[in-house]
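Only one chain is included here, represented as structure tokens and corresponding to the form predicted on its own.
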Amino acid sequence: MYDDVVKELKELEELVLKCMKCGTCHADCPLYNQDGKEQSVARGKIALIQSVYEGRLEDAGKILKHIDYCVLCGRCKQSCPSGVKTDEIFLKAKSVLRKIEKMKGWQKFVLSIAMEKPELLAKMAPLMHMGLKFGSKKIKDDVFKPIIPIAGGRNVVSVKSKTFADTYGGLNKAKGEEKMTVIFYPGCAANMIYTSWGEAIVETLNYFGVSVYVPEVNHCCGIPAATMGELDLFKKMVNKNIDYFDSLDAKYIVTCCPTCQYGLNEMGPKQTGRSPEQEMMDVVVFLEEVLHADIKLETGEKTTIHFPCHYDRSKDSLLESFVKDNLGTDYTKLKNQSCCGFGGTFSLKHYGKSSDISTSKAEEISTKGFQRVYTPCPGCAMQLTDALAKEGSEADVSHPVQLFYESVVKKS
């Protein structure tokens, strides 16, 4: 078994050798910026992997905790002058190392329910909703602080009693003349927590003459499995979703979660060899570049944007223009452009460190008196909501489409 693990790690050598050990990744790593430890940053993790398959480090199991200690924000990959595919290296290495460092039983059980039992998860939503209501202190509208110690003192947005798919699953017909049909993939967070995002997006697309398919059962994109070292389960979830996409006659797949898009449209195809037949894109990009939607508001709110790490960074200026020009806000760019520190399962495993990363951003938002923070990622929204509540800020965290829906579409 151990020799097989070393052999599989050596298969990463072609990717590993592209790392010139220049250390450019240090400046962009949110964890290295917190603790200054070499094993926290991409260069250090790659060196550990290399040490195992070159025989300089004998206990491969000991390096998993360092490889796993990663937000998987991808900023090291984006800044690397050598084009090292750090995400592919770390996900594959974790998968290999899981063969000798097994996941804990309860972790495997929870992951299995989340990935492979979406109907059961949906049925549990009312219970989770009620549990949060009665086992928490209300902080502000829809934000609660659970009293159980396992929550770690975080502030959470409520799980809704009815999933988004339960309400919108199936074909949602366009209002008026139909221009086209698309698929909206909500992801788990919009399906169970940010259901209002899903509602705003489907209703807005219908308003602009777009019919929208929504999965009647939302299957996870699989990224949580990949980040836990379960690549086979990740591939299974990617294939399940692509089977669903391919079964429908639609021109585009629209998302409101950059991490889901990364999982299904970037990492998924690399791991499975399959890509969706339809072009996949963020809903703001779809409204601007495909629909050329006429969206005009005058809110006057003091706003800013948090740009998610997995967002198509070539579209950052488009997102910024959408908020500045279409939503009529008093917009200022944040000085702090770092990762929010969420990282999905990273936040669950390392909440303290995850929270530390978001603190400085929350401080800037609070100090500058922003009334609203826009972000097109539900994971980032959860993280910033928690950080802002701790900071005592009244700023709301919203998806850019929400305000247009509430101000125009809902009243039409």
Second form
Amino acid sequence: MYDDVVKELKELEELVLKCMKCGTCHADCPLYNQDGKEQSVARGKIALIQSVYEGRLEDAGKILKHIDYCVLCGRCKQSCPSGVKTDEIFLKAKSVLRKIEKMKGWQKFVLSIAMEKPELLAKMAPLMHMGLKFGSKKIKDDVFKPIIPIAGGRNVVSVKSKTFADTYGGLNKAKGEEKMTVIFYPGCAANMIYTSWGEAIVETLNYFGVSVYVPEVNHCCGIPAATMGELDLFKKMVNKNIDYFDSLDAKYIVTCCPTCQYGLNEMGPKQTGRSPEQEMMDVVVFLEEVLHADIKLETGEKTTIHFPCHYDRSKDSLLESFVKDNLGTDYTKLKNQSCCGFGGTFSLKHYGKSSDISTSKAEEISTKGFQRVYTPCPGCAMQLTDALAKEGSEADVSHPVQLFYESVVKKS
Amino acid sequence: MSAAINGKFKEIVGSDNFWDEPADLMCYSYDSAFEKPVPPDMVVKPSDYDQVQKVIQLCRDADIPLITRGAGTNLSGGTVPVSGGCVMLTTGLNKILEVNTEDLYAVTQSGVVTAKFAEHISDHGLLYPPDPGSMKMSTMGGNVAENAGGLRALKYGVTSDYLMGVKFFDMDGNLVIGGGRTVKLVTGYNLPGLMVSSEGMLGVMVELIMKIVPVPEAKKSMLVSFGDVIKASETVSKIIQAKILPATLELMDNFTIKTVEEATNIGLPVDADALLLIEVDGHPEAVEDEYRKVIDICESLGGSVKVAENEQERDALWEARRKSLSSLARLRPTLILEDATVPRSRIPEMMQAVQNIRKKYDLTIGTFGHAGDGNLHPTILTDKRDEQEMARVEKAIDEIFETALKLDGTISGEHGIGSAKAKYLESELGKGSLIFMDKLKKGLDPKGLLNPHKMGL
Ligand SMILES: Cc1cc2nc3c(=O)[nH]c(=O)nc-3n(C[C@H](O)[C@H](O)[C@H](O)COP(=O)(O)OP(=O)(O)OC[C@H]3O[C@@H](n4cnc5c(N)ncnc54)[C@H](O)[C@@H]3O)c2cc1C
Ligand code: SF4
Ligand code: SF4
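Please show me the structure of the same protein in the form predicted in complex with the partner chain, now that we have looked at it in the form predicted on its own.
After this comes the whole thing, all chains and molecules, with the earlier chain placed first.
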């Protein structure tokens, strides 16, 4: 079996050889910036894979922990001059190396429930909701500090007793004249935790004459499985979601989770050879570029944006002008443009490191006295909420559509 | 290595900052040079000077080779351990200690990343000019140890022109202080000068005092295309003869232009045989005057000039130069970047020679580089798995260096010697220099433990 592993790693050679060891990936890697260790950064991880299939390193099992120690933020891929596809390399390598080091039983169990039994997960939501509230202290609207140190003392946004899909699953008809029909894919975080984001988005789309399909049961995009080295499970989830999208007559798939979009629209198609028929895009991009929605607020708030790693980089300036002009805020770009450090399963496994990364961002947000941080990603929102609470900052973390919904759509 | 020794290392730096597992070691078996990877026996990451000193003393007492490593981005194998030993990371020494805006200097620890240092200086409204292409990742200590240059070297000089003072440990663990905070200073030997280009072989630098300068008030950039690379090279000499010192004078050959354009679609003239990217800076009136003269010279030699009217257009021009290496890198699996350098008046001859060598060995070579200071980067694109081609590559490199020396140039303008160029050193310097360097090295490090075997010593 060991030989098979080496052989499968060697299949990555064409991708791996493109790495010229220039080290440019150091500059934006949130982990390297914390610890200055070559093991943390793409160049090191790639060198490890190479040294296994070139026969310089014997115990392949030992490299998984290094490859796994990665936020999968994709910053290395974005900045790599040689165009090395670091994400594909890491995901494939993990899934190969999983053959040597099996996943812990309980992890596998949790993963299989989360992925394959979403109905069960939804039924458990009220329990988690109570569990969290029970053992915790409320420090802010909907932000709780667990008294029992679960999740390593993280301040958490509560899991809602009713999922978003439970409330909005099915077709939500446009208000007034219908312009078009779209699918809204909430992703797990908006489905279970940031249900208010889902609500704001569907209601806002309806308000602008768009009918919206919401999955009756939200199937995870599969990225957590991919990051744990379970590529087959990932492909299964991607296929399941694409089946659902294909069954509907809609023009676009709108989402509020850049990582889900990356999973279903970029990495998914690469692994399964199948893409959704509809164009998939972030809701802010949809409102601006497709609907040209008339959104005008004058809040005057001192704001900034956290740009999620998987957000379409070519849309960063669109997001910026949306927050600055459409929401009428006093906007300043953050100097620290690092990843928030969340990385889904990464923050569960390495909460300490993950939180160090977000703390450096929270410090800037706190000292510069921002009132609100906009971010179009629920994972980043969770991470920043935690970090800001620890910094004692008053800044709120919001989705860019929320305020418009609260102050205009809801009152209409 | 014995458990007892490893225990001592852990005691010094803490077990979180010590590694000796094969997988960890493999991550320090390479740097940015195209060299055979060799892992060390252990890696340590000290977080203060005291720990640095103790690690050095332990290595000396236990006869362990010591390789100092900043970001590991050097292009000559300077941080690859030839015969095992201990790699000491400086990334834990990452504080900027002082910026003095009255006396125009800054004090920094050696592991600070160059771009972070430059940004910090710029936050104080001043400029740290050396800007190597690797500045986003390289460390200040690595810059001094390799005497890194950058795009502004022609007018502003290289790292050594900014080094005022240094604190380092020798291989006995003595703290040595050289230079200081004054513009004039002649106390003792020029120890900062000794550390420049020392490639980790004479001491471990922990702290540096760097000169900083006022930001030029105005600048003007232009992109000039030529139908003939030789004319472009002549233009470089003509501009300098006219007593104009541009901050930047960069050259790209036709192959590089085409590759960049294919990769980026930024609208480069793909028919041009060569491009020059020129930037003049300084007092607004001087800039205005110089840039007109530069345009005249370029046009008189057949160049067609495009001037950047604003910051955005300037960025667009620079984009082409910045993307040179990366666009070339995407063509073939293996990229070997050379830095043979000649007096700038010999650039036309050098360009011609590289073209001949490319044809003779049937290789893909793109050339771009700092024409203003004669520092060219012939970049060979190949595939390390193709043994036949690799043999031709090796011959081509030999010939490129031979040519550079024949033209009164040097085998390395900025990438250093390390292991990659050790075999050429004698042909440039002669036997006497090697004997002198060997004596100097042996006097300071009799056991030969500080980055051994580099430069052939
Ligand atoms: C994409 C790319 C672009 C580049 N562009 C340029 C360029 O424009 N100009 C240029 O000059 N170079 C360039 N380089 C080469 C390289 O970045 C420089 O040589 C840089 O100075 C190396 O810094 P480092 O921190 O990575 O040093 P390392 O590679 O870690 O070390 C280099 C040498 O210095 C020694 N050393 C490091 N720190 C210390 C210390 N504190 N005390 C004593 N010795 C020490 C090491 O032992 C080694 O011999 C480039 C490299 C790449 C990959
Ligand atoms: S930036 Fe790309 S080519 Fe350079 S070391 Fe990182 S992965 Fe390799
Ligand atoms: S994906 Fe992010 S965390 Fe992982 S190596 Fe790349 S930059 Fe670092």
